[in-house]
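Only one chain is given next, in structure tokens, and it is the form predicted on its own.
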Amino acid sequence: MNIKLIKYGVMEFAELIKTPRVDGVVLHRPFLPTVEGTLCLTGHHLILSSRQDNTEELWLLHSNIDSIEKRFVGSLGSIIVKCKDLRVIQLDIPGMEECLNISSSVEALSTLDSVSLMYPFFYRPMFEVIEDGWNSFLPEEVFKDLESMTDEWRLSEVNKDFSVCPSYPPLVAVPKDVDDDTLRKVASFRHSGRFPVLSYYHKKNGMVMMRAGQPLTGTNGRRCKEDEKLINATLRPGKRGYIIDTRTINVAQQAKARGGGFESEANYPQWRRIHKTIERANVLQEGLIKLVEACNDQSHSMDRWLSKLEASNWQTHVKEILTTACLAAQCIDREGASVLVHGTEGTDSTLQVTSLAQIILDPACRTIRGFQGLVEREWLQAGHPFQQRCAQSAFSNNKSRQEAPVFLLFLDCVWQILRQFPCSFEFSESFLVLLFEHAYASQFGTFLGNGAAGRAKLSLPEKTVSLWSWVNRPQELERLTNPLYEANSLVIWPSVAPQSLLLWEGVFLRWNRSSKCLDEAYEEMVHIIEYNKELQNKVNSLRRQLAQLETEDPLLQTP
């Protein structure tokens, strides 16, 4: 760890630290008796520790603060708390200077624009770190696994110091017969330098997904050989492909005059494209406040709480994200044909769709590790601008600028998937809500930075601990563990009809009511899955001895 850094970051921390300790205040939460303690502020974090019996000190990260709001009665100050993970807390403290130096040296601290500064730069584990997570998932060792199924794809380090492409990775894997210079001249052609990579390869039929930034058309049709070449080059001899754009033919035309666009029939003629709705950033964030907001009114009948929900229009969004990837899907699997994905830039809605195309098709990815994996190729090493859409959650006063729940949407719609398929998975909904939680604050530097290349600077690996060491650990594991699970190795097509898709209750309910008789539930399953166990293990041993018997002495021997 860099000393100057410390010391610079103690001393800012310092600064804004107006009162760092006030004793007296009280912890108000739902559905938990109310807490008297000691209020601490440090550079990171907001701690209440009590002397009461049995209570938990809470530890809240300043980076999981998205709202604060004062509230003064004669001397007693309140400060209504709002958190990212959608929690609200609520602390009284007594006297009104107190309350106005904690509220604004809180405000400080959660909204500090260095990310240096922030908490994974500082964080020390306490635990031992058996598996290095930033080793996990390099793409070298990912490519082994493509070279053991096919040799038509390579490694190319055209990107290696992020010239061509800021937002992806120095390694990517292209059809083996396109040089790196052809590469250079369709990166030219692509948004953002996004030149078609590989996201999957289908080992059943051979075929495969890969993905991209729009093409720079523009309004004079501008045309690429080498771009043609590069996606044609995935075909088979007389077959089609599918190019999956992920906006309106409208805002696909409209994106035109901008310099962007989409590919012509007359340049791709062994392509269909198909044109889906997947909302952009500033609606789903949009959606995600109005939705947050009817989740915390209790005061209205239902009637008004679903109308609410309706307007809010997540579930729609989850609709077409699911019916774009179930289309992926059905493409490679059903069609036997190769689909190229991408919108406008191709971080957003392209790695949803990608990604979950890649649950419905490949069993590996419903295993823990899969999916640590999955979110590591498709999400962290394919650009995905973590710092600038997770900056802000549902409360945050600002004005809103780049933030969209786009990874929280992908997560939602695997929890979808889940709870469609609750024994397909080796993982629990508790895994998807612990990554949604960190995406947004973590003392783990896995979801700092915005693409490869931002990330690269920051020198994460060897300033900051992967999430991945933590998870990777058996007793963490064995938490995230879907109790139900038995390994399915086939496609799994969920349905994306209304009445299938719910409300991901674990989330957006999650502090809104008591967890007791969902906690008893869960134990009560798992104990009698232990018991099932028990009596499987029993019989088998049963029939076990009855053979021995039989073997021993014919007379026994069943008809």
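Positions refer to the first chain, counted from 1. Keep in mind the model is a prediction, meaning the values are calculated, not measured. Note that the rigid core is defined as the largest set of C-alphas that superpose within 1.5 Å between two forms. What changes on going to the form predicted together with its partner chain:
- Superposition on the rigid core between these two forms places the CA atom of Phe31 less than 2 Å from its counterpart.
- Positional change of Asn532 between these two forms reaches 2 Å or more at the C-alpha, relative to the superposed core.
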Contents of the next structure:
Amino acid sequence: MNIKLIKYGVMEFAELIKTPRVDGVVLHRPFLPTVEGTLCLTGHHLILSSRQDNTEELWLLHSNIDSIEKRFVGSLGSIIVKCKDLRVIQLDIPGMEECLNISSSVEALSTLDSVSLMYPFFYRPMFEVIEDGWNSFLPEEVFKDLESMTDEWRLSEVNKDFSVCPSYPPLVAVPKDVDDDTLRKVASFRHSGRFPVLSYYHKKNGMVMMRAGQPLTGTNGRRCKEDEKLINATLRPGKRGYIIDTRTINVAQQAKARGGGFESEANYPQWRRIHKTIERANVLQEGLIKLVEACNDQSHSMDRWLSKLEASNWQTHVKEILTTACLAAQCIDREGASVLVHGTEGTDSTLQVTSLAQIILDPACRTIRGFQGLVEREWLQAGHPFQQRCAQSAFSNNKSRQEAPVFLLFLDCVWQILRQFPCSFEFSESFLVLLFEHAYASQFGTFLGNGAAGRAKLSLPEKTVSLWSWVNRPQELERLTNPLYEANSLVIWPSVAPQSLLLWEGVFLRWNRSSKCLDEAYEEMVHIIEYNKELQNKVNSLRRQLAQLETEDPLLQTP
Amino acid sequence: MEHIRLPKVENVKLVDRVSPRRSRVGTLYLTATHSIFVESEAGVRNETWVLHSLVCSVEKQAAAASGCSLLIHCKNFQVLHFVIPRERECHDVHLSLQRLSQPESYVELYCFSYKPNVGEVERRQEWDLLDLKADYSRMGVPNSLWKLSPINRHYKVSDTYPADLFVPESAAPPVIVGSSKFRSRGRFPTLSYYSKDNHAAICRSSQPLSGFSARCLEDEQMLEAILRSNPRSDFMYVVDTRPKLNAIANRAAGKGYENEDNYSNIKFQFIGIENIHVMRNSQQKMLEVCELRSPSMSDFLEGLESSGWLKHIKAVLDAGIFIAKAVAEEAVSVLVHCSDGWDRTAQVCSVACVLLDPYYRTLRGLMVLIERDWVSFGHKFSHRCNHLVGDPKEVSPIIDQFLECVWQLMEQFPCAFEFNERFLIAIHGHIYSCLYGNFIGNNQRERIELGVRERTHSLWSYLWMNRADFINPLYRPDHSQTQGLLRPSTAPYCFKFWRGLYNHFDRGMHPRQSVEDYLQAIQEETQQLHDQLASHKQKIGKLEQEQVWRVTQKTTTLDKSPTAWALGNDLTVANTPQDYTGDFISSSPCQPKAPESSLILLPHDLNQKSEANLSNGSDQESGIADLSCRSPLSEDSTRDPDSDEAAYSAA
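Same protein, different condition: the form predicted on its own was shown, now please give the form predicted together with its partner chain.
Starting with the chain above, the whole complex follows.
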């Protein structure tokens, strides 16, 4: 079966590759010397190897290519490849025909429609898998942790065939007293069937955070007793909860006309609703395009840079998302109240808020493994449509409305908190950058598909390798570990003042400026810490030696 | 004391600008040197000290029901908002502070009455810490090309220049005097920096009095002499740091710039840095942005852009890079001037030196550089920093811009500087504080007349004594970044807003954990480990010897000092939530009443390491670490009377 697929795939690709190999191609990359070599196209990669020692200078996944432009000067053609990780490279290809062929092949190969033709289905790991990442974060395992803290929740199988909510996983945590029939009724009252489920349990005070899709109240104020019952079941007697609607009140009002809406005070008297202003997907995508354009502006004018940065609104989005997450965390930790978060579908801004609130509240989410678990729970299993959202990045001219840097914004917000609490995260910035890259283009299957049902159909665990299998190996973990980490069991409240929020240089300026000096500073920091550890070990071993000498010395043992 | 109309006011409220609910009530005292606010809550000893000489403006607002507001802006960018119950009292405090913060004569300045616990001998030694002559000989002058000229010994040629000046060996006194007569304020071309490696030099002067056609043979000879002092070069740059239009306008007043036709082998270049008035307004606009209450991202970025501040910083750095490259890469000498040659010229020459010479990136080197290019060459500190009541049009943050250029470079080259951000902020604070005599007056002649060396203390010595606080843990003298010319990027996105200085006192905006402090602590521990290692080795050696020789002698008791060493609390610091909601939070019950001590700002007691506390260090004492450990149902969230829910639905 697999072999068949590969054969089919290879044939398919062969038709697309008109010129598999061109000599004398010159590669230009920012801050690296130009390289001349042979360009090869394979089904999934664009490879350039230099003539001298046949080392690969460039090994680029087609799926990483966001856009491709051709330029001709006489018979010398150039293609400018803009990648989803925001890198821009130029290949000078001798011969007009070769250049045209390469360019059209790359264009076709980088925009394959069929998921099953994606590289993860062909990739075989060249490393030893110590732990299969597909089994690392199973809902039933996660639920065991919850069970050790509270008995108020149960794991429901109501969605085991994805019939109630296609974007939810087969197992979801719901209040113990709410039966599956009720859940089905609630699902019919919530956008895309996304009934309220448990997102986070705050051990310190037993408060919870739930997430859902918007309630389908419509213009005539439909209500659903079961929905009210479900969320009220999470409240302690006499206590109130907060509903955080990520949309402005106006947007939420307008949603009524399309059958959506929000929880009215009359029907949910025990809940206070707060509206925030997290923008919708297409606005975010526009912001990313503008920001990247600003970063690549060559004009060297300060006014121009600042005004473009401002006009992109990227930092505004970061501020809004972080502020909303902080609010949710504040309600839980400081107000001692339970929280329900939703926007429209509950698959984008909702997940940004619930996952960031957990970073703030829960020290476990600030470890490498804990963060993987968070991404797995709150993004992959929670039904964020990665494939749609990450189909294109900042350079594409495609006018599809599905793309949006929702996950990238989440990572940016995490980076902001990391910058403010540099010793409280077990992982370093490079882990966040890695997740950004793999969400957009990867040899691993982790970010493929849209929603739980869609992902299940792809049989990812059987046919692809999990990113976590690769990450959770000692050598990789070491690379991603923050040398400054000291477990901090406290809630960490970030500042959301504009002065405190910085541009994420590690992603947006990564290819625009040399990072040599900053890398050296990082190495120096690691060196200082390593040297300290080394000395500590030496002192300890000498101390043991000393103690031993003393016990061996018969004269010292005599009282 | 005659200026103090009211020494003490009770029931004064100190309003927290970021979250008004954190405001505190206490007593305000006015002393001869400080305003002191003492919080009156029982069990809290919380004081805020503000040095009068740091007060930039005092603004009384219209009386309201709650009292009368007094807004105090400080030169170190601290902003204090007091609410005083009675208007009469507010009026008195206002008038007192206005007078106290605007001394009319130098003798009123704090440095002349400031008496830390230091003996007279030590005080005299403070002033010997830095020796400019030693710096010149470090550069390699005097030599066969440059000589020390006694011509300005008595400040006769230029009363704003220092007494000791280096000029080309071939420049005879008549040439110098002639040239000085052709330059504004007699500031003739003289040596600022000399590169031993390739003989290229940075010289500085004021503008020539060329008008539309005037020439001066001696001035032309002077430039010729500078060119000849760089034997391997056949031309030199003359850099006018003003925008061309400004320079042209000066010609109408009989001033102007060098005509390339009259000087042999010069390449003339304009580098448009704006004048002191533009810079003053620009910083003012930026500070208004910094002070906005809960601004949106757009408010902030738009304000930052329209202030033009970063554009000006970039212009200064660009000019410095031009000169540094000319010297290091082309081995060509440069003459730099603006109008008077004490503002933009000082900025550009000193930035170029920081880029060129690793020495100026050390603690001592930066102090020497400021002492030479700014203090000795007559940057008008007292005018620019408004030390005395005077012409507000003379005030301008020229030195701030230099310090910020250094900071921007530190951001790009984290291993290249021996000092840290705290060092720059400490220098900045004391340039304005008048606690030390270093920056009093406008030139060397004035300082001699004032007797600052005889009557005041030196900042450099204070900084040097406390240098442990100012060391950058990432610095290594043998690091590759430390060597040679720095080549910074000047792409606009490489320039950042300097939160550490301009929002220094808005503690909540700063990172809650400092990598630098962490590394500093690690390094201290490493040092201790070194000591332990040595002592263990010694003991083991001794024991082994004893065992070999079976010496029947008891060893000394074991060193029981713990190696298990814990990092300070500040590294696991927690904090409190800030205003995430606008309206919602202002009536939210969850704002903790954190005792905050970090507002105490200016070193009122120098024996304490107050500078270290100028920055994030002081967080530890504020007790906020406990707060976030409190259970969410602790008193502060339940007993608050304002915990109305109406605000939520309104939100």
